[in-house]
Each structure stands twice: as C-alpha cells, then as structure tokens.
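Next up: just one chain, as structure tokens, the form predicted alone.
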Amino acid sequence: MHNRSFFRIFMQTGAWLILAFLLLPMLVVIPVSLTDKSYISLPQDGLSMQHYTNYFTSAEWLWATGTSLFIGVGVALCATVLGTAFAIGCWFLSDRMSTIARWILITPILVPPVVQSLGFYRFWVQLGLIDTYTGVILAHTLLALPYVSISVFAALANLDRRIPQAARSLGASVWTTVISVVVPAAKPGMMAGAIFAFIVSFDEIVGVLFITVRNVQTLPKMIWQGIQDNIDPTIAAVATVLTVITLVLMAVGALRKS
C-alpha cells in the first residue's frame, strides 16, 4: 500500500512538472508584453500597453495577421474537401489498397520540412508559383492533408460498412450513398480536420521562408523578422493575443461539450 501511494505521488508530481515546462514558457510571454522598454525584458519601471497599441495600429502587422487569416481557411476549406474524398475513397477500397494509400499520403508528417520547402521552391520556380497566395495555399494544403484524412478515417472507423450496402441495395446511388450516408458519419472528422488544417497553415514558416520573398507577409513571417532584425517586444504582444485567443476558444469548446 505504502509503495502504490509513493507510486501515485510521483507520478502526479512528475506530471504537474512537464505540465509546468510547457506552460511557463507562455506565461513569460505576457510580461514581456507589458514592458516599458523598446526592447524584450521585463517590466521596469512600470506597465505599458504601448506594444500592443503598436499591433493594433500597425498596417504591417494587421495585414500580416489578416494574411494568415485568408490563407489558413483557404488551406482548411481545400484540405478538408480533398482530405475527405481520399478518407472515403480508401474507406471503399480494400484494406490491403487502404493502407498503401495511407502510408503514402502521411509521408508529408514524416519528411522534414527543410526538404519539403526545398521541394515547394523547386517545383513552384517551374510552376510560377513563387511569392504568390496561390502557391502558399497549395503547399499548406499538401502539408495539411494527412491531418484532414487522418481525422476523417477515425470518424468512419465507426460506421457500419453494412450500411452503405443497404442503402445500395434500396436503390440508392454511389453518390446519394455517399451524401446522405458516409459524409455525415465523417463529420465529426471533417470538422477536427479543418482545424488542425488551419493551425498548421496558420503557424507554418519554413516553406513561407522558401516560397515567398514580399508579396505574401504572413504572421509567422513577420514574427520571424522581427526576431532577426530588431527582438521588438510587439511580438510578445502578439503571442500574447494568440495566446488568449487560444485559451478562449479551449474553454467554449469545452463549455459547449458540458
């Protein structure tokens, strides 16, 4: 008994310390945010909301947040319908067929994302793709996808295969099967597969680096020269803002789920 309570100690113990070393980092953050000074430290001499007015009124900084903002929905729209259509194509297929599908569509999770942005730029060069909205869409896309359809598999993990064969045999067609059958038992997926989409494109920044030069100026991007040119304290106020951002839409989703 003695040596069950010491085991439960520790672990508890050994959780709050690795829930501790992930969160303090953030919470550094906010004070930085409220620095008088025009360069990272701590408050000194007192509060001071000036590098959040400076995110606020910047055009910069506003258009690059807005960047980001258009091209992580575009990504989540486009990711969400192609990642769908291959989960429920490969849930047609048999498993031997499904799992080959699978195993190369996550290779994107397994390359690293040095050599995937080398394989955008060089693509894209031929393409005419380079520094254009369009080119950053597709590549979040291709880096989203496996996240989309592995979200989708594990909705259509519960659904009966038997179902979509009474309906054929009622005289339904493989499309209205699909619509009025597969789709809604995908849902939940397709949902959860958005967001990861747009969280992915949203804080990607090694193929931005690569494909972009000035046209597009993502968030990401901006707080990457900011930390290369001049460590301005605005993008603690950024990270700040994305941050309560962040724990608001944490804490509807889980009073919505209560």
Second form
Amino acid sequence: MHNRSFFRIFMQTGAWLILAFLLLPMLVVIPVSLTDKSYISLPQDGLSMQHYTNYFTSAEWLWATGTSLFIGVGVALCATVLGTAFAIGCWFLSDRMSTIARWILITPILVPPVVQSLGFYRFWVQLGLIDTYTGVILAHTLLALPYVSISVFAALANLDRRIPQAARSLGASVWTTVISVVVPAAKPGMMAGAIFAFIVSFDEIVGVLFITVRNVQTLPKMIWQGIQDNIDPTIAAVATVLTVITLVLMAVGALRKS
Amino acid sequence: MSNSVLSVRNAVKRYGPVRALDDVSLEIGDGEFLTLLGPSGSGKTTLLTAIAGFTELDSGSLSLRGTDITGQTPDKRNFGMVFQGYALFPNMTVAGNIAFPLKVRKWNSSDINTRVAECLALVQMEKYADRLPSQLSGGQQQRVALARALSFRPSVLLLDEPLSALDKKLRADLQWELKDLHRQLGVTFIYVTHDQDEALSMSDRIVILKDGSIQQIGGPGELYNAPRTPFVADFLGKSNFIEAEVTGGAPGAVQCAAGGESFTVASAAAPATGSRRKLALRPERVRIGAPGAEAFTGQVRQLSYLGERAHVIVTHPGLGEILVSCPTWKAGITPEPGLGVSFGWDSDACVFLEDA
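In place of the form predicted alone, output the structure of the form predicted in complex with its partner chain.
Entire complex below, previous chain first.
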C-alpha cells in the first residue's frame, strides 16, 4: 500500500507540473498586461488598465486587428470554397490520380514555413503581390487549403456513394447533385475547415514577414514588431484579450455540444 | 418480344481480366416484372447499373423503345431506381425526398404537393411525411425509396436487391406489396436479387446469370421444371444429378440406363442412342415407399425434418445418394437411418441437361 500511494503522488505531481509548464507561460501575460509601468514587467505599485485602454484606443492596433480579421475571413472563404471543391472532386473520382493529388495538396503542412515563405517571396515579387492584401490572402489560402480539404474528406467519408447516384437516377444533373446532396453532407467538414483556415491565417507570421512591408500590417506582425522596437506591455494586453476570446469561444462550443 | 421496352444488345463490360458482362443480349417487355438472378459476381448488378447509366459498357448497346440510350447519362434516362440500402437523402424529409425528382423536373409546387401526397398514399406512409429518413425503420425507408423512385412516373423501375437488408418476415410482406404495386401501376420492373425464392415468387420472367453471361431466361415455372444446365438446376431449388446413358426409345419415351438400373424419360427431344447425358431430378418428384413398392431399392442414410416437409437421403449402390423431399403428413413409412426402402419417380420427372 505504501508503495502504491507513493507512485500515485509521484504521478499526480508529475502531471500537474507538466500542466503548469504548458499553461504558466500563457498565463504570465495576464499580470504583465496589468502592470502600472510602461515597459514589460510584473505590476509593482498597483494594477492598471492603461495598456488595455491603449489597445482599444490606438488606431494602429485596431487597424492591425481589423486587417487580421479581414484577411482571416477572406482566407476562410477562399480556402473553404477551393478546398471543398477539391475534396468533392477527389471523392467523386476516388482513383489513383486523385489520391496522388490529395497527397500533393497537403504538402504545405509538411514543408517548413520558412522555406515556403521564401517561395512565396520569390514568386510574389514576380507577380507584383508583395505588400498587398491579395498577396497575403492568397498565401494564407494556400497554407489553409490542406486543413479544409482534410476535414471535408473526413465528412465525406461517411457519405454513401449510392446517395449521389440516387440523385442522378432521379434526374438531377451533376451540379444539382453536388449542391443538393453532396454539399449538405460536406457541411460539417466545411464549417470545421473554415474555422481552421481562419485560425491558420490569423496566427500566421512567417509568411507575412516575408511578403509584406508597410502597407499590410497584421496583428501577429504588430506584436512581433512591438517586441522588437519597444517593450510596450500593450502586447500583453492584446495577448490576454485573444486568450480570453479563445476561452469564451471554447466554452460556448463545449456548452452547445453538451 | 413484340412490345419490347428496353433492349440490351451484346453488352460487354470488363474489369481488368474479369468479364463482368460477357456478350449479354436481352429484350425486356413492356410492363413485365423481370428478375436478374445469380450468385455474387455473376454480373447481375453490373447489368442493372449499365441499364441505369452508372456503368459504361465497353461494347454493346442499350435502347429504350427503339431509341439508342447507350451514351446517355443517368439523369436523362428517366428510370426510377431503388438502391440497396435505400440511399435516401439524409438532409431531406420523407416528403422532400419524394419531391426531389419533381423539383429537378421543375414541376410547379401545387403539382408537386399533389403528387407527393399520392405517392405517400401509394406506400401507406402518409403519417411520416415530415420525418427524416434517420427516424424511420428499414421497412419504412424502403417504402419511401420506392415512392421516390416512382414519383416522376418512370416507365421502368430498377430495383437493386431492395429487400436484402430486411428481416425475413418483413421481406415476405414487402414481396407481396411489390407485386401488387407492379400490377397496379403497369410499370416495367427490373429486379436484381441473389435470393431464388424472391425471384420465383415475384417475377414474370427470370434471367439467370453466371460469370457475366445469361444461362437461361424463362418464367419461374419453366426454369424450375425445365432447367437447361446443371447450374440452373442447382441454383434454382435443389436437384439430384444422374449421369445416364441413352439406350434407345423415341421422343416422349427415351430409354436410359444409369447405375445398373434402367428407366424411361418422357423427354420431347430424344438424344442419340449411346450418348451419355446428365439428368436433373427434383427431390420432391422422388417417391419413397416400403420395400418393393417402388422401382428401385435403397437404404435411408440421413433424415432431416423441416416441418411441412422432410428431406431424406437415400443411398443406392449404383445411383449414389438421392435426395428425396416428401411431405411429412403422408410419408406412409417412417424413414429412419439404416432402413431399407424403395424409391422411384414418374417418367416426366427427369430432365435432360446440356453439357455445360
């Protein structure tokens, strides 16, 4: 009995330590965001909301947030439309070539982001897309496509092949069949894919650093520059706001499921 | 066939080295209930999906009332189809499913409503119009699939093993309903099954397929009583096979010898004297009796009681094992393993088979 309880304590302590290791760096931004100093530090003489005020009143920060949201939504739309079309096409064909095509499409996940960003940079220069919204949306769409197509593939895996056949035999054209019976089946995957695509884009920095200069300022890039140029605690406030929004969304999702 | 609605000519479909359809030609009559029957891999489903337009033929042609439809896509063929597993649209209600082919054909909404109500009544599913397919039992889903496939008044209805997922009792009920529906609507039914009882009980004609080619076509009684090949004799019901030598006689009374016994076969065609032929003999045509009562003497090897009938295996030193199926209520004797019995059959009980 003694040995067993020792083992239990050891395991539990270990588990909690690992959790703390994972969570504390994230949580440390909360006290930092409340500091009363004008540089990154823990609160000394008291708590202050000034950095939150700064975030919500700074045109630059708000513009960057808006830019990231705009790009994220654009990417979610483009990637969902293209990724769904790709997945549905492959599902209909489901031959050797379509399997190869599926593998090629998920390479963006496998290639190191720096290598890919370099590729974007070289190519975007030639296309004149450097430092444009179109350029960023296009690059992020390419990065997000695999997530959308994978989740749509997963949704279509449950679709009985005889269902689109039934629609065809009942007189529906290929297009009507896709819209009326295949897309509804793909919908859960499309929703999940769109959310993934938005997150991929909202979070992305390496590509943005390579292909934008001044004109396009996204939130991750702004945070990055904030660390580089000045050590403004507003960054911590932004990070806290994002963390809280994420937690709220997750809680809502969990409640809706249960 | 004079009033042929659909004809299949020299249809060939290969999957790699396998010939799923090997030069199949078939005329389907207007309003008939035609069953494609065969074991798995016989090509029956390939033939049905080729008719539906989902399988492209390597060669051969299909025509509907004289018009070639070989290259037509499934949506243009206007055939109703009931799929194995029903294939109802899970995102639409029962009424939505039935209305789908009508909406695709751009009917106006009041016509659609009238027709959907008619079709629901046809399959007695009026109460379930607003349910989703997932809220229905297998038999109910089957009815909806049927109503959906009939709603746009197709001239031909294709059914791919529609009852295979249902339990035995429900299957029997739905067989009657399908038959009634067929008679009531006058639509041509092309029905695929591997279940010989289903085929025998419902069809006007049965097409027996094996390895991608047609073995025999005929009415249920014709196929059962006059099988042409050992495969047909064995696949539809049970058969005893006897290798016999033709020793003489004339059409109507052919003399045969087998296993040291001789007997007469009432066959319209007389094979050449001296030729060896295979005969099929249905177990229920064999009579069993007390020793001396029938022509041949044997011994009971095994007995299987099936309720309304009993199956008895009788061994004969020359003929081998003969399966006898006799009604249990008038066996006359009580066959027990080891009992000496006599057995025999009428001269029209045996059928000459082709060597195939």
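These numbers were taken from a predicted model, which means no experiment stands behind them. Basically, rigid core = biggest C-alpha set you can superpose within 1.5 Å across the two forms. Positions refer to the first chain, counted from 1.
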T246: CA shift of at least 2 Å between the two forms after core fit?
no
